[in-house]
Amino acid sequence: MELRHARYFVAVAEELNFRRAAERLHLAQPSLSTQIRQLEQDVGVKLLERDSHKVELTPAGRSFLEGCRRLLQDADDFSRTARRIAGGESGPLSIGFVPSLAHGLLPSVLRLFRKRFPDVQLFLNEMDSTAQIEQIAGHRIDLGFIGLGLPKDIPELEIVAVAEERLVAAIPQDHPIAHKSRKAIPLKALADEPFLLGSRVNAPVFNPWIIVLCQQAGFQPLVVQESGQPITVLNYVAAGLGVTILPAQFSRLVTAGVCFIPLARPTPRYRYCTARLRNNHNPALAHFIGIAREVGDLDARKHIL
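Could you show the structure of this chain alone, in the form predicted together with a further copy of the same chain?
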């Protein structure tokens, strides 16, 4: 049996007349007769009761007709679905993201993505960037959503920057610099301050980057501590143990005793990136990255001080 037989049979069953059905199918009547006979032989069942002046369905034919209709409809439906998936408008998309994005860029990206592509089924997995690399390579997730970049350059991965943010210095409120001005200061202004950084395992790329920035600004920072979550570090800052540097979004975490001052001249920018396998052709991926960039730019204008 072939779908052709189903199409022909449905036409005949609906017209109950071979000639008219054949016309509808742009076919000559004898061809249709032959195909229907062949179908009956193949299925092993008489589907139509026909004599020279009427055609009617047998009970088996009635049931078979329903089956054929459903079959054709199904074939049509899942072909369409496949096309939608190929166009990135439907289908599954697994995304990993680092915890620091969960309250920042990600929700905005998801909101817009869901609006534009409501039929893409998103699977969201919070994990650190190392785990993301593994799962991307193992085809467990389609996309990684990380900060800054990756420790090592892996050629199979395509890293795309989707948003950037300025950096802010977090300084104890009673510190002289905090009093001078709320305006941006150069990184060099922190040259003599003790530095508090977050835990190295949480920020394997960020911390070294900060140190490089300081070196580029002409000083070697005195890192007195390198542990804890960002929020913990801010509490240490409030306690006067030192200063820290964070992406601008953290300045929204209003913390008593901490003053946030943007850094400038040169203005270092923290980047958020997506990571994907180059040969992963899930078309929803491109849409997601596109939306992330779109939202990222907006965010950049809105959030960066």
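For the two forms, the rigid core is made up of the largest set of C-alpha atoms that agree within 1.5 Å on superposition. Residue numbers count along the first chain shown, from 1. The shown structure was predicted, so the numbers you read here are calculated from the model rather than taken from an experiment. Compared with the form predicted alone:
- Core-aligned CA deviation for V233 between these two forms: 2 Å or greater.
- With the core held fixed, the Cα of L110 is displaced between these two forms by less than 2 Å.
- For Q35, a C-alpha deviation below 2 angstroms is recorded between these two forms after rigid-core alignment.
Give me the form predicted alone now, not the form predicted together with a further copy of the same chain.
Chain only, nothing else included.
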């Protein structure tokens, strides 16, 4: 039995009149009668009692009608689901993200994405940029939300910048700089300070970038320790072991004993990017990247980032 036969039968069963059913289906009445006879032959039972005056459902026809209605409803549902998945409005989307994004940009992106695409199933995984690239290459996540960029060019990846934010100096709360001013300071003001950085494994691009920025500001930073995640580094700062530089989103964390001071220009901003395989055709990807760029632009205009 073809799906169209189920539609033909439902129309006849509901109208109980071949002429009206044919008009409803935009078919010629003789053709519809032929199709219904063929359906009964295929099913092997009589579904309709008909004479020159009336059409009635047989007991088998009444049961068959309910089954046809369920079949057509399922077919409509499957078609609708397929169209939504093809349009990126439904289906799964797996995303990796660097820890710093959890403190500002990512929640805003997720909130807007969930509002616009509530039927997309999001799977979120916090991991460093290196791990994200491995997961993307292995087709275990669809999208990486990374900082800055990659340590080397990978042709099969598409990298899209979605947001920027200021860098801040994190210094001990009892440091003289903290008492002098909480306005923006030049990076060179930290020239004589011991620097604390996160693990180079977790920040293969960020750490070298910070060192280059210091060199461009006219000094070679004295890096006394490279270890741990940013939160751990902030604890070292609170203990008075040195200073560090982080994206501004970390300044939203309540960290006892730490003072956050923005770095003045010409210190550049920190850039967040998305990474995906060029041949990943998950249609929800474009929606997510577009919303990430939209939120990044909004935050930049509000001076949040």
